[in-house]
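As structure tokens, one chain now follows by itself in the form predicted on its own.
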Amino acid sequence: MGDENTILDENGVRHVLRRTGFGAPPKELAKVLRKAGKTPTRGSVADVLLNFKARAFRPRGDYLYRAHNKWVAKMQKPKSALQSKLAVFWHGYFATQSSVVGELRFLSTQIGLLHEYARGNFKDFVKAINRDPAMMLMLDTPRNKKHALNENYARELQEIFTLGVKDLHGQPNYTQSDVVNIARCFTGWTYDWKRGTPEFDDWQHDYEADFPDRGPKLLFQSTGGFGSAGRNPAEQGEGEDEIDHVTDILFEHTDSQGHNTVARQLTQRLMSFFCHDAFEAPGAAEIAVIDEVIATSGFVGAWDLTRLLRALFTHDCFFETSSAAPYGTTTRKAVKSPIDFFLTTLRLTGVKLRTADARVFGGSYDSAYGHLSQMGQVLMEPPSVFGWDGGTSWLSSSALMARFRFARDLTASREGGGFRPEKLVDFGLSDPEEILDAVLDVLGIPDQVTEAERQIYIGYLTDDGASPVLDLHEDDTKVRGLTCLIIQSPAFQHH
């Protein structure tokens, strides 16, 4: 068992960088080791990574693929890999689709919001999302008027963004009546098309006095720990501020076990993203870990994402996916998402995307958009408001073949900005074992390959022993092929 004071070796720090960013490039690894102190601990490394300025990045473009590729290119050389990784998480959490929103500039502004609040105050974050024009368009907020309620946003605000349909023990968190009354509180909101800012139309708002037949806007009379009287956000004042009153009540909601519902739901999602897939459907052991992380961080009431993330990044569950032994079938791992796999590979191999279309200059010469589309993850176009399923869903036969093709294209790229193995591996090496160690080190998984796998790679390098000594200066084909094989391996495609 460890805690924030547990000392990390270099492989431990590599693990943290793999999970909180996109790989552990040597310069980034050295920088973190330098800043974390002579004896880096879980806490000191987490503090280094969480100490980033909340810069808002907005990927602009006239077409989706241009804006998409600008975002990908930005993440290849981020000022903070953790901020970029968190923005991707929040993009799946507050998922909006370009095809539904229709206005890329609104979606670009929302992505800036995801960067800005990435490690900020979660309650303030939700309140900002409530007023975000891209989210309004995604979930029909402008169609929600006093004479014709639209329940879409009210439902997803509870189901996805705060409470979840059911708590961690399978009990419902809200009722249809709660959906209707929250929708009433959100009536009258729209946006200024030219400026892309939220606007409130008082004339379209549902005031209780105007609709006596609808009764008071009572919430959570049977769930949430508020008692049979429930709570009425209108009691604090109706109109423009009513949506903030609703959010405050949501953040007070407790589940069937008396735990804060928002804290548990969000922490579960974060732990599934940063740890492993067991948190997708947590059992008693995982729920205990979720509660421990929440308690350690003091998240309830403060809603400080920085403190919550720090507690997560220093907990044993975060490190149990990093085994000192090589990766194996019993090691708890998570499949890298396509964007994680794509960016990690680029950053570790030093390959640059070329032209405005962000192309990999090798093999099929496909763009970032093309490669990621085939792998199943186009940024700014998640499959639904629920984001991406993740986990093993990333590994369909077609998606896996797309990953293999990308590895092939990248290691075959030779033109400017292409794969230059001589810059990463000492070409003076001739011993296959040393060459293999060098490539594994470049790809950041020197501790994750079994002896049996090593022998397979050695067999490839030596043509099963026929060429026991290599001359990389004469021919770099083998080192390119070895790199391709390792990128395609389970050890590299899992965290």
The other form holds:
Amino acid sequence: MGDENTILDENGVRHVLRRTGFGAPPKELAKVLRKAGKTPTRGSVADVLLNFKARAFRPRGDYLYRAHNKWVAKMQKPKSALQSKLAVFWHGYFATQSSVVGELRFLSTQIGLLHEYARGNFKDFVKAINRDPAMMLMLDTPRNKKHALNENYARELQEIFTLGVKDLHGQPNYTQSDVVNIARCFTGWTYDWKRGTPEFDDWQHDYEADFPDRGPKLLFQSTGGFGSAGRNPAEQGEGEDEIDHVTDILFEHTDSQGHNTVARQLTQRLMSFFCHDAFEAPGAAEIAVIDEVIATSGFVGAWDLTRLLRALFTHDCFFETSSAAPYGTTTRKAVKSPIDFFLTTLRLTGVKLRTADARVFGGSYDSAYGHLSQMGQVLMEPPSVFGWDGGTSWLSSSALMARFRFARDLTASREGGGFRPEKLVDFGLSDPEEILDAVLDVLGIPDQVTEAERQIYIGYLTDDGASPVLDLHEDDTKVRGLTCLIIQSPAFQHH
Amino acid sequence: MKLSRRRFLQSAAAGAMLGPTVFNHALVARSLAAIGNRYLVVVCLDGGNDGVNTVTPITDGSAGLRQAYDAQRFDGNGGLNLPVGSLLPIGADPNSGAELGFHPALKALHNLYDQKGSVAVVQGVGYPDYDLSHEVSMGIWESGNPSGAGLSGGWIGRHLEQGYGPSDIPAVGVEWSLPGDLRQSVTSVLTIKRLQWFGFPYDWEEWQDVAAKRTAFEGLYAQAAGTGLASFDFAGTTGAATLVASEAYPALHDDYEADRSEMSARYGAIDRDLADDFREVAKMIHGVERGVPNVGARYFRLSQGGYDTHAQQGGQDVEGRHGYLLKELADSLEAFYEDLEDMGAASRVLTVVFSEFSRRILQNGNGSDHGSQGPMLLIGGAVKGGIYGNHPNIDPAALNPDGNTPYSQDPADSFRSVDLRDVYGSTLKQWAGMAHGDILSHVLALDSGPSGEYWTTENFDLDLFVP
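Return the structure block for the form predicted in complex with the partner chain; the form predicted on its own was the one displayed.
Full assembly next; the chain just shown is listed first.
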């Protein structure tokens, strides 16, 4: 059992960088080691990483692919890889589709919010999202009016952003009547098209006195731990503040076992993202870990995401995926998302995205947008309000094929900014074992390869022993091919 | 506990640990596939298709259906009301006798219904304790497992597990990611969005090195398949099957374009994604029919997104959001049907269309919110055309407090619902040749609970097909 004082060796820090960012390029590793003290601990490394300036980044562009590629290019060399990664997490959490929003400038403002609140106060974050014009367009808030309720936002606010349909014990967290009454509280909210700012239209708001047949806006009379009286967000005054009262009540909601529902739901989502898939469907053991992280963090009441993330990054569960090969039935590994796979590969191989299209100069000469859309993850266009499914859903054959193609394109690129293996590997090496070690080092997975896999790579390098000594200066085909194979390998799809 | 889609996918992946994972490249069909020379195509309308504006009452019948419809679907600007004159008549509701009609955008489907008699409309299909969350409800439709009984994977996936081995590729999703209905842990299910892009990406400038790369790649993925770690096994099996398929499937595109360029142009003229997706299925069927080696897929899955019409749904206008989608669907189905007819395969292909739920009867501003049961469509040359099941009771007084039509299995209820498992079971039994008992023990689980409210008695004998 480790904790925040557990000392991390270099491989340990590498693991933290891999999971909180996109790969562990040597320069970034050195920087963190420099800042984390003489003997880096889980706590000191987490503090270094979490100490980023939470500035907004707003990817702008006339077309989706432009804005998308700007965002990806930014993440290739970010000020803080953790902030970038958190923004991607929040983008999947508050998933908003540019095709639904229509106005890219609104979505770009929302992406700014995701960066700003990335490690901020979660309750304030939700309140800001409630008023975000892109989210309003995504989930029909402006169409939710006193005479014609639209339940879309009220439902997803509970289902995805705060409570979840059911708690970790399979008990319902809310009822249809809660959906309707929260929708009533959100009536009247809309946005100013020109300025892109939220607005409250009093005339469209549902006041209890005007709709006696609808009754008071009572919430959570059967769930939430509020007793049969439930809570009424209108009690503290009706009108534009009601949505904040709703949010306050949601954050007080407790589940069937008396635990804070928002904290558990969010922590579960974070752990699925930063640890592994077992947290998608937590059993008793995982639930205990979720509760432990929440308790250590003091998140409930403070809602400070920095504290929650620190507790997560210093807990044993965060290090479960760090084990070395060979793996077995009890090993924990997670599948790299396309963004993770794409950026990690570029950053470790030193290949730069070129031109405004963020193109990879080789093979199909496709842009970041082209590659990522075929791998199944276009930023600013998640598949639905639920974001991306993750896990093995990233490994369908069409998505795998896109990863294979990207590996080919990248390792075949010889033009400006392209793949230069001679800059990464000592071309004086002639022993296949040493060449393999050097390439595995570059790709950051020296400990993630089994002996059987090594034999396959050696067989490839030597053409099954036919050429046991290589001259890379003469011909770099094999070192390019080896890099390609490792990027395509099952091990590299995981972290 | 019901499974959310995420959780259900997760449990399917975990199930992978149990299945055999040794991959062998000899693509010999195991011949236990009782689907024989037939094919099954499943189409998902993603987002919740508005059933009452897909199959709409024209007259009242004994249940006052049109009156109830007019009271809740409004005329005029933003109204969803489909005028009686615009509807395409399909006959009478078996229960109320009310005349029913298709949305005017479904003209092409109406042609198949009317002229070919090859469309079955199954009304009021749902499941007990219906859920209004997209995620949960889609998980239920894809898994075919509303009660959350201990079944992992999707309903087609569990069926495939009984008939195919790791070296078969019985199913292809024309999708970017693997759809839930096809999830399983025994055989190889692929996703191929476009056949022509599915060739394995080697660096052909280094052509002399390609064979060595192929050997290494094959070895790496075979290794992963035996790890015992679920996602490695999954990657291993999928990667190995992908390699094999990448050497057989891309040519199907060229063959089809060479043999059937006129039909290809017909899909192209529709100029919509779904039509292009159907064309990919046609290319694969064309390949199987011609006996192309290593090509044996008989189950396909497609989807069409955009049905979450909370707002700006549009009424009869085919340029409205809903009409636009339905037209795309109908035109694609018609082109596909004609293509199959021309190939001599129309009576051996069944297309099943579903959505994760329908939409509320009472419209909100200019759209509609999540609903309960809705219609399914079955299309094929061997389908016995007509209307099955009862139109749900949309009388405002009969609706649940949430405004939706109740699910019922009460034999005395004239508005009794059809359970999705009855449609799945009938399809597997009568079309895919699976034994009744095997369906109940491997694919579909009966509910426990009061028999009027839950699915406690199966009916896999819906008379949907021409013998």
